[in-house]
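Just one chain follows, in the form predicted alone, and it is written as structure tokens.
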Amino acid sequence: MRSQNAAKRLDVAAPTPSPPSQAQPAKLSVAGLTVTFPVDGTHRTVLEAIDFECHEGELVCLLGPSGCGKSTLLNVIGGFLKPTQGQVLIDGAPVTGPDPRRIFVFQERGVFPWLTVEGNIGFGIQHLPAEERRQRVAHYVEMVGLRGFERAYPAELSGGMKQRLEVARALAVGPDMLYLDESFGALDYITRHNLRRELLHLWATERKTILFVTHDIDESVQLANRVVVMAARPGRIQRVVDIDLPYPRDISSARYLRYRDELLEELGLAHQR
């Protein structure tokens, strides 16, 4: 019975994540954000009047169907794309371009195939003294469960191990924010489930502010403090849902299922046949 109950939970090793305080100033503030692209001599609005905040240490999921502008929004927040209107502030300062303190983790192409596990994790910290770099690489190898694979190349790793390697590489540089763009979307269900558990453990340990783009409703309810639900054409925020569930989350509990059904309803997917 114990093993059956454990299978229903996203158990993470101590420490357990705790919700960040909403009383502190916003880490990220998006205000009046609109993005248009020229298409066939006209302008197509991709994002329209986006407003939301993210607090220090919070894990926020951007949830919506394909084509609703989630990745575009993340690229604006990351400084890779300039908005047509509105602004993005981090720690009260406008985002004017990419910043090494804010790191992207992508679904693929995120590791260097010509470098080993150690080489990938250490790539962004080559400015550190050799011993400090060695210790930091060893720390993140251990944290993401890749001990014994230090000298392996990405081609020798499974898909889940490569995603863990990319997260370790991102964390090694000491970012204050992580942007994950459907990072687990190409993986099988069991691997995704395990990586969500590991991400929660890393979040509990490192207390980074995380924005996680996904179209997976279960992923949102399992991970997020809050879910920003987006609608398409043009992309806009439909609703922000607070997920008031303790960690680790029991994915078969009545409250969990209510949140999942609520998000299904928001996306117009409830009761479909």
Given for the second form:
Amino acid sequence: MRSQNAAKRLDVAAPTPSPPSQAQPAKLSVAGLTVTFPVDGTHRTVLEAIDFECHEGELVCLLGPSGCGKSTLLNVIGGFLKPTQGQVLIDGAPVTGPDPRRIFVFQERGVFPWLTVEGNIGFGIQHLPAEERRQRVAHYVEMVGLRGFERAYPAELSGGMKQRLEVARALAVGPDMLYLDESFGALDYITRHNLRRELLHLWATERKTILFVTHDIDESVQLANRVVVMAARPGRIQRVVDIDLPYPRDISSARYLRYRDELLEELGLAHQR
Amino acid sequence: MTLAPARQPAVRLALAARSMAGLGVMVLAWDLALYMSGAPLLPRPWHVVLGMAELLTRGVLLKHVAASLFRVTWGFLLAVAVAVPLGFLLGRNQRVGKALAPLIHLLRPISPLAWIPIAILWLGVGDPPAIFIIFLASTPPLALAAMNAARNVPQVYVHAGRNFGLGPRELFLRVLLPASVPELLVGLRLTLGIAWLVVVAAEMIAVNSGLGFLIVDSRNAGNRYDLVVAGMVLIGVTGLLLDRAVVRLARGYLRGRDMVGDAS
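Write the structure block of the form predicted in complex with the partner chain for the protein whose form predicted alone appears above.
Below: every chain and molecule of the assembly, starting with the one above.
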């Protein structure tokens, strides 16, 4: 009920995000990134010579089959994993560890089950004065459509609500980047669809830079300015596809379907003629 | 042993009646067996009830229970204070874990009763050696439980905590500790059971009060087996109540959090 209302509101009100200009300096730049893990005495290369850039306000999807290292890449960018070679620069400074300015959104299992909705959203802003914290929590409760559930524990929420909660917890600290790691992967088709719409809405209103890891081609074509297509063994960038479609995207338009086909082909899943 | 939701009063009554019926059958069998065998020293249920009344009128029943509870409380709290931080250290710090875990595994199979001579040597007689033995018996299992609880905290919570800028201390207090509470509660419950088992044994040696002392003393002072069995019943009942109390606390905490602990 709640999510349908939210979705309807989005349909009418969602402003169309404009594609960010490419002229500005890169927000994120990944250069010559290689990650190897020791396996049985040898070194397995998980990521090899990754180079890409992401501009302020862009929504970039990392798309690839499972095992291509896209989550590993996001973990390196997030500062949870040190690269074997190469570096990650954000606003020109190397990433040395996790940072509240850039929040990771896991699948909905990332919310803290011992805290209520309010407790979760307020988790990262404990240092703020109580009144400001209360207002911010209320603002994000409202934004992700969880009003009436402030005192509920995650166990009482649906999968989609938990995912919204996690996004709200991330946004509450006012980050300038969001990293989403297959965040909608565990949800059902309709919830996933609604959450993508809501994410686009948040992206348009909050102007965050978003990196979204997914193995879902539709997800990437619906969301991204650019899709970084990755290949496996070793994980590398195969191609970068700019998705030049206005938002909100019509998922049955001919151009949408062409992009979809193009990505299917990149992943070797196209229908054999 | 899963944590069931609180039941309806009618259902609870029915369940209570059923467990009472089991108890009744056992008491009946006990009485019947003694009636038919005519064993001389063993008390029949009725004698035990009278014995219990005698302890009550002499004013020693509560004294013994309180003495045992006092020792358990201190031994157990000391163990919690040492074992929980130690367990977290073992669970979250690989180097410390690798260095110390074998030691704990080595200490665990040594019966706490084996420590009695050393406890008396170090601490003399009275409460300290008894408390020390409870502490010794409770620490290894609790440390291992805390270690596992700390290890089993999902990595995503730790990552989320670090992502929000928490340092080690805050990470412990705001993520690791709350996330491992359900498992920790199971460890606390089992350990309290162990502590209670051990206090009675410890009291048979070094003290002159408590339920363990009551049992040994009643036998030595004129083969009062009615009082021996009364002591046993009191141990069982008190242990049961202790366990229920922990489960109640656990249930109160875990309710609604979908952090189903292993407690029922």
